[in-house]
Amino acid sequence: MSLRIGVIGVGRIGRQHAQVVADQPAVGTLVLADADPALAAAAAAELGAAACPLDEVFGAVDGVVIATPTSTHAGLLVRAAEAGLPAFCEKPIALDVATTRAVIDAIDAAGAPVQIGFQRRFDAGYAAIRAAVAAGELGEVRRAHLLTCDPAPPPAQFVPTSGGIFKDCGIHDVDALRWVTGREVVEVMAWGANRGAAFFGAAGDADEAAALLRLDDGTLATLQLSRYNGAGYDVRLEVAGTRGTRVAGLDNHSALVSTEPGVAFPGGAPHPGFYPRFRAAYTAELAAFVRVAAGQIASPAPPAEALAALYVCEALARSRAEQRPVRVADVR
């Protein structure tokens, strides 16, 4: 088999994706279009890959990777519905309810299947923990705690249009969750900060934020989000139950520091971003969706999961706005 697969939006994580697709045993040709083509093709030169203009990619591949700012991803996810073609896509699908819920009604209604980029899904770690829970090597799960912290903000013209820090960041820590504990988040109390530059504030968002989440079994769940971790990149997933805890994001990468006497940890430099830690990660869901385009495996991560995370990042916002505890069934 030789699959034709597009990236559309080359990018800084599209060019990592585009070569990663191009490293896949079953592609046999790599197509790249941006809305800028003197930028597909620089990196289709670059690449090795061909260029194609945006409005012709989605008849001339087999399958196309939605890396493209998040404005953007609805309506293409619907041209490549509507054109029967499987799609991978950056979360997340839009940023509210009613267009997510229109965009997945389109591509229900097409057949076509859709993978969404929720990559820890695909990290060792998250996938250790969540075969323990189902193991029932923790005993009965209690408590999770949950971080995601930039060691720097993105740039100002990104968050106004970036959802906002839950939806931006959080909606990750979400997915992994529900997929590691296999439970459903039913209430949240959120709080933010406006600690760094101005941009946060005028664009009603904040760069530091932690909640509470209360998942339908009882499990207490906390999560920290920060824009401005200047220790490196930190992620981390701890899932805590009456027998037992396992913490994923704890290697010698982890950006703190353990003050405890004869302790050195961790013993290498923390994680600079998100791609260096979440490398293995996004090569092992491109492959995933690859098999996926090629009708090998169903999707490891439908839309339907995409918008059970939204459903909780968007009561997180409002929690945040209105200083209250939202419940989620309250934003379905």
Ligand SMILES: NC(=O)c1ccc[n+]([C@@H]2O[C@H](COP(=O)([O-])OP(=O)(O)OC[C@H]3O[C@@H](n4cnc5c(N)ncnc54)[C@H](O)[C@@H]3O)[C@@H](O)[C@H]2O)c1
The other form holds:
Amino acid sequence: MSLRIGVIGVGRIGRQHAQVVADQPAVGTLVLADADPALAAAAAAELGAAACPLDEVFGAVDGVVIATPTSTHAGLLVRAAEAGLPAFCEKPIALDVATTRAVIDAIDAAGAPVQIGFQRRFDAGYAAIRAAVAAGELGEVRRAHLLTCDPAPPPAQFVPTSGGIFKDCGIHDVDALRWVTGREVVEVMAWGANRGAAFFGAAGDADEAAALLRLDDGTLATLQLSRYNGAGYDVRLEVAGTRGTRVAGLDNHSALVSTEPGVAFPGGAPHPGFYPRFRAAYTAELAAFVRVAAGQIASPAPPAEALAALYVCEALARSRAEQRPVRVADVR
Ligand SMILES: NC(=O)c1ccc[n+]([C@@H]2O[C@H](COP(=O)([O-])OP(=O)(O)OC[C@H]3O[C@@H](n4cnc5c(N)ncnc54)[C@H](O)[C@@H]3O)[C@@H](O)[C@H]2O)c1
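Instead of the form predicted on its own shown above, give the structure for the form predicted in complex with the named molecule, please.
After this comes the whole thing, all chains and molecules, with the earlier chain placed first.
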């Protein structure tokens, strides 16, 4: 098999995704497109790929990877669907529920598979918690604690189009919580703070956030998000049940310092950012997408899952804005 895969958007994450796609044995042709043609040409030269005008990509490939800013995902996903192409798209599909639903309708009507970039589903630690929960090793799950803490904020121009801290960062935690526990979030209460650069507040966004989430079986979860975690990149999930607790993201590179005498763990340097921390997961999710595009497997992160996570993030954002608990059913 020799697939032709296009990568649209070769910025921060798209350039990395393009490298992973180039490394897949089943991919014979890699085509790169970007709103900035010079960026596509430079990446193509480095990867031995072909640069292509955006309008021509959809007719030149067997599948597309969409890694453009969030505000452009909806339009590009619809174009891929209309071309009958399997698509991998970075999260989220869109910043609002109505647009996300319309995109999913177009995808369903076209019938080509779509995989959303929830790479934590491919992380060994997160997957092990899911397996432990499913096997009953934790007993009855009662609590979860989730963190996504970036060491430094994204570029100022990224923030107004990001959808805000809950839809941009927290959507990974919400997807992981649903995927690992197999439960739905029914109610949330969220808070946000502006402690960093003024561009967060100017965009109506927060740079620190915390939330409580109640699941449909009574499990209580806490969520913390930060754009300014001085200790380094810290992404973890802790799930506790009546028989045990499991933690993902607690490795030798965790951005933590124990104050207990004689405890040297974790001793390694913190992960510097999202890509090094999740390199294996990003690689595995794109390897899976190549198999999706080849018709070998169903999408491991279908768009309906992204919509379910978006409902929760919408509820979180509304709760923060209105300073009241919000039921997820009220935003569906
Ligand atoms: N899964 C993750 O862990 C993760 C991490 C980072 C970013 N993301 C997501 O990836 C997406 C991209 O983020 P980024 O940080 O790489 O952004 P970026 O701004 O660094 O890169 C985006 C690229 O897309 C290009 N572009 C913009 N509009 C375009 C269009 N209409 N058509 C073609 N190219 C276009 C830009 O020129 C740029 O090169 C966002 O949706 C973000 O939420 C996901």
